[in-house]
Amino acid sequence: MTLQVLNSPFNEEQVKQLNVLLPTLNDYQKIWLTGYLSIAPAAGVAVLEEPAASIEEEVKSIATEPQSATILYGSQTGNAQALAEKLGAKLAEAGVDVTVASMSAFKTNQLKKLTNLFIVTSTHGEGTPPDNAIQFHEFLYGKRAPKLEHLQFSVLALGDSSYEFFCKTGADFDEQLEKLGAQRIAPRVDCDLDYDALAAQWFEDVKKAIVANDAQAALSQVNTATKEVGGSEYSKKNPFYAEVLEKINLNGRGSNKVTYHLELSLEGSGLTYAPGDSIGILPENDEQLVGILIEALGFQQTEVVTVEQQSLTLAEALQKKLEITVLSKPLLQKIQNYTVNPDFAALVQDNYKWKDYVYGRDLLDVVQNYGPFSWNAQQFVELLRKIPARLYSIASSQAANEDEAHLTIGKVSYETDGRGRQGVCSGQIAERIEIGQKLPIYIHSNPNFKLPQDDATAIIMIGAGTGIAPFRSFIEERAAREAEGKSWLFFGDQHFVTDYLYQTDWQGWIKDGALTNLTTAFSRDGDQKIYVQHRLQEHAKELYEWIEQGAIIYVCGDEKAMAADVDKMIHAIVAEQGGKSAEQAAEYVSSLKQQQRYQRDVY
């Protein structure tokens, strides 16, 4: 490139100098120089008419000491951890000295030494912190929490707006840090299940705030502007379409349940996973339900609407893009703006009535019972959020199935007000997906539910129903690696004859030695219901010995029922067998969690 004098802001002599310099610069030097020139006026630095070497000296003279930041995450399934690590990478590229850590691993006595703190946390269940955030949450709300006037902070909260206490844990941290005197460096951002865009904007807000007056970081930001942090070819935004190789109902005739074993081909995808990871499926709504809903709305299926800057027919948008089966308080409040029905207003305003109403119901119920509505098709679709992906624990080891991933999916079906309902994804798998068809998927890594690196470490696995899935991957992996560590599986379901999921697999691994102990609990086979926590109690002495010898406990299943009962039993066993008070037992179990020797994958 040759610079011409015509229409140039430079005089002839300057043009000659630039024409000598520019051809000698590589792409990196040009980007560097652009970055320097872009920040020089803001930093009060005169642009030099000297060789490039002296520019570097000038930048060194104005550069401030690198900022430091600590990023703490509270994560149950790994989403918050992945976002925290991504923010860490972005800040590091901008010249910030970054530490990223789980809240459970962070020493609270270091809090007073921090200058910048960024929190990324999910909210678990009905407004509770994730397991690895509980202690830090309790510390901040306790009497020992220090004054933090010196601290700058910001919070990224992850949640699910279908729950009443949407993003509550993030809001808790945000409010309590402010009460302790910390200064908010960027506003808290609350993210629903489709969080990518909001999280990316928060990253940028945080980065701009922390490097606002740091010339060295600004240059680093320019130099890395074209970089992307991590990521693989296939993701939630760009899913891999995996062919269904096998679909088997694992339950016997006469069972109250329908549980499918699904085998998916990963051939050609380059996707990799580890035991404990999940697969996200991007499901579609039932076409029949969509048709009935559109008819009830009084719209036409072929009407064109815009969703995320894409023009689609209303039928396509409601079937493939938007959630229509979950009612949340925010959605009901939005709908209220389009109806004058007094009964609907009374429903939304009564905290008990709306909770009772939304259970087991969907948008069709609202449309059929609470009209008339004043919306048009475009206004209606703008009320709805995207269909969330469904995560399923992978039930296979890639070491044993190189180009496959297996899933264990229980069909959700029920009846409300005389109308049959199905889970969005499980219903699609059960009723509308056959061998040879393809599903859009991506791998969801879960760093908080992983086999120990040392194959000699003993593991205790506790699961019920489809919670058995990750343990099939654990044992298949250990069998492939010929691991020597002991393993003990506690599995529960309703009936031995019809609901013993993967029975032949477990028996084969017991025979081969990959699985050491197998204890089952079939709750409907006797006069009294026996669950996995009862089996834990029966084996309390040996279990405690395993734990004392270093075994890792894993729990997978329903959080409110099975996992909660198992947690209570583990505390009781530790107290009884260890001769501890309830408080000492709680500290012991808390220590197990801190050491990642008590890991849960609950839902």
Given for the second form:
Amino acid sequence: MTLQVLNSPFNEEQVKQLNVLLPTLNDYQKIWLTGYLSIAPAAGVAVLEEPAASIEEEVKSIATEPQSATILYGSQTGNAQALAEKLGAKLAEAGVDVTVASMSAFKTNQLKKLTNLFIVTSTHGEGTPPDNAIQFHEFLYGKRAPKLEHLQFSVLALGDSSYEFFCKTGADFDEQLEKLGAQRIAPRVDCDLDYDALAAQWFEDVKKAIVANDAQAALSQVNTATKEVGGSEYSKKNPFYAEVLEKINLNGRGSNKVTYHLELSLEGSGLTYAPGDSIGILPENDEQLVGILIEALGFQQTEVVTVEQQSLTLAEALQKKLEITVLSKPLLQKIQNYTVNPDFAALVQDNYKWKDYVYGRDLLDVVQNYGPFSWNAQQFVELLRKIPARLYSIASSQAANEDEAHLTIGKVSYETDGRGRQGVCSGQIAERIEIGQKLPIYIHSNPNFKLPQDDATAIIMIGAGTGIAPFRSFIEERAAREAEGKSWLFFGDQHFVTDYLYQTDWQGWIKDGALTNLTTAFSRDGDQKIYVQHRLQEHAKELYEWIEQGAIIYVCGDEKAMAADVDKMIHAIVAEQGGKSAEQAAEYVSSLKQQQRYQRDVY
Amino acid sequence: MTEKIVLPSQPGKPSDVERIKSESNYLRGTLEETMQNPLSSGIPDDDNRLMKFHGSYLQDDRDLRNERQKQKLEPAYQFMARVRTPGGAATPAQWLVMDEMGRKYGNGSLKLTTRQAFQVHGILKWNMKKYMQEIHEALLDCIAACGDVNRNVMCNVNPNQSQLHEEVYTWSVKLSEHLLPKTQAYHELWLDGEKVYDGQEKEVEPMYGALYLPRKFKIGIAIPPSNDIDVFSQDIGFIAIVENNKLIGFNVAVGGGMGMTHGDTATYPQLGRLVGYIPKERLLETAEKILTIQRDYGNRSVRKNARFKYTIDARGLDWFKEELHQRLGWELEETRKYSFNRTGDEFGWIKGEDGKWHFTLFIQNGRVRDFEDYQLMTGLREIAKVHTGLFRLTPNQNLLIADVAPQKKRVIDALLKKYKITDGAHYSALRRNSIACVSLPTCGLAMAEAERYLPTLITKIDSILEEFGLLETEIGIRMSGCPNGCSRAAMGEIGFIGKGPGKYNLYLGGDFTGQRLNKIYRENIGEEEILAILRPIFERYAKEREEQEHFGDFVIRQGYVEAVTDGRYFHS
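Can you swap the form predicted alone for the form predicted in complex with the partner chain?
Now the full complex is given, and it begins with the chain already shown.
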């Protein structure tokens, strides 16, 4: 059932948000939310009176003025959002009056009224904020930013240490809030891909800083009995081993690319997903590369090391647990402690040199180039971080494939210094996984990339290469639902003949009307390179009409190679077709974002 | 032009192609739109039917068909575009353009066809218009190179009777022009010609009418003693009659044709039947009237029975002659004497009567490309850059570098040597007399390999021939991937017609001079059986043949098969 203003006590905006959220909840989440809301009055909002009345009174008597906190997240793929919500739940349990919101949904004129602000944000590749954090970030750095001496804050930053601007957006917020006069009540925590433990620690820090007494904390114990059960039996920590049912290279002969279509069985897992969600794969390193690395290190494959309190052989640790294919500045700095090679010191110190060096190289290169090293096997493994999971947008709809999830995985391979290298996960899929084998996976939901609830809403989907994956899920879902809304797919790749991913699927959906328009851009077929943004331009008038009529825009694919140009083009189209100045166009586009009518899943 | 003849309507529902033609507005259909549709590199079937009239049609790489289906990719669609070159003549400038087309838009090769035309395979839809425009710049076109119209007019490539040949060749060009469709559709679709709305009020196709012919129509002119064009395989075959070294007229043979359908004995290859002689001035008129008889009487209901041969066989030659005489208003004369000695080409340098030189080079199955150890395409390109005469594509898929001035011969010769371009002398006489159609992977009709397989089969047969000392004995061998018969396999002394992957019907008893059909000897056999069956026949042929006795004559004399001189008895 869909909530409406008329059949519920909520206003229009609330209804909209609830309708986005509610369908995405699984059973566990619904049960949890019911419990959560029923205890919410304890934190000061008098909605319900009945439950836990005695405890409520007790709390009131001790903490007469409950703390309030606002948690804002800047999230691209949903990780930051999930953590923000987790913190929100935690603080609410502790009796704090909590508001959790996306930065883009937060009205900046409320800043002056806040007492506690917690920020959870990820960082984009080049150190830029995620889409829904851009404006808030700009605001804090702009002239209109208010003095915030009254405000207490802390920041949780998410990032990937293999990028140069690791956790930069979080650091930006941390620094700027301080400049504006706000008080840091817990130090910023920068998390790498494996963020669970550090985030949990930050939660504790934050909670301790604002929840003054144990009574409130004690209260939380009462109502959190079901907390750690887990929404589904399977999670990132407890992945489901999904059988590979089908594995097809989608690129025709002669292509420069190799893109695998993978069909995974979810049978018996109880896992559910919605279009726009991703699947996380926990990959393993190439056994052969591990062997060569151990040999280069001069260690034994069978040496026993301890990783996360677990004893296992070095070979096993390097193949299954630890990342050996990505170099980062922190890693190089750690390695420096174990080598006296003067060239290595020079490398790490020279900002230009190390950046150049880490591009396309891995641990084996360092070991081969900069020895001798003084480490032993245990010291060596302690330098390394866990192999991060790889997220892939799901390319199927569960409405059409109940027990399956399809993925579209581009094989990464290149050569550096005469040695061929492959992406950890894409290489594993391409070279080492066969039909019938199993892959450890979990569902990663992405609330920021979702089909509209209303099937009559038009959708515009823009993607290049493997960015087409979620759109196959979208259209398959809309076809299964017999959605009436118009749809328009813009797809780009290199060559029509070999790289038209899922071509016959699209042709079929065009034929039966599930897909209204399909516009393709093949960059290497003609004398001139044609990309999706050029096609958008060609259809500017019609596109603007669609947008004006309420269409939702989705962009999926490579940020640098596509999404940035597409974003520019969307601004240009809005300006040109709407007769707007650049500034007005920017406002128009940002309001689209706020209304969740411009959603991106870019990487 | 022809007077209108009102005929009783034919029995049977018109075939679907008749509907497509009638709705096409003189061959336009929806091609303008579908050729631009970016969602698929293919076009709908109806438009593809019309595309044939523009000398092209949609194919796909059948090697990749299953693989791509699994990959969720549509078939590897591509167009074949056949260029109309009457008598197979092309200037060096035209050769260079075709060479460029093959490399730029095609699959890196050119196919010289059994009807003396150029074929480029592998053209993507988006490049078709550019292709058409670029060949147009070189005064070439694809009009009527395919479709239910008169196809490329064939003509003997006689290199030594220079003057006579020139005159006959000129007639073939005139015939081709005279029988071309008149619709402006080609110019509109491909050359951005002004749109002409061919309405009813105007007679767009005074000769063909809006439905064109019931089926394809083929004309060729032979100059005895060479029957290189296989004159009896044509719907109309003209045989040049020469008196005192001057062309005076033509014998006329009608109703030849190769196509048949496996398992349907109502379909068969047929030889053209001689119906008389005409003075040369009456060539165009005669051809036109014969064509209109087929237009009016040909079967428009069942396409596999629609060729001219069935029109004639259903009514008899007397009927045909009477109908023709009535339409012409005069009667054909008695057939004149002629004599053929071969259908194959003679290779190497020959000096013509006018003192110019001609080099016939061997091109295996007409495929011009750069092979790993044989830079044929490059070599011919270099020759075309300096050549001042003509190129002539032979009906046997070979190439004549024609009209080389004596002072130029050394330059050409040097290039031939540099690129080791061969006259085929180091090959067996069997290979020099072989023809294969394109077949797999591009031909949609193919049931078995032809062009890609015949060369290896010949290598294996060669070792048998060598054993029996037959390597220099000329034997005509032809292979078609389907019974449609583009290689004229039903006339080969040894003929193979594809039945399924690796399986062929083996036919024996064709005539070295092209005046007899062959007959089935074994059905549905693979390579092992082919070699096992041929071996004892060759052995006997080597021992028991009479002087100058050709292989096709020998197998009939020895009773391996019966002689077939009328296609109606091909299956019996």
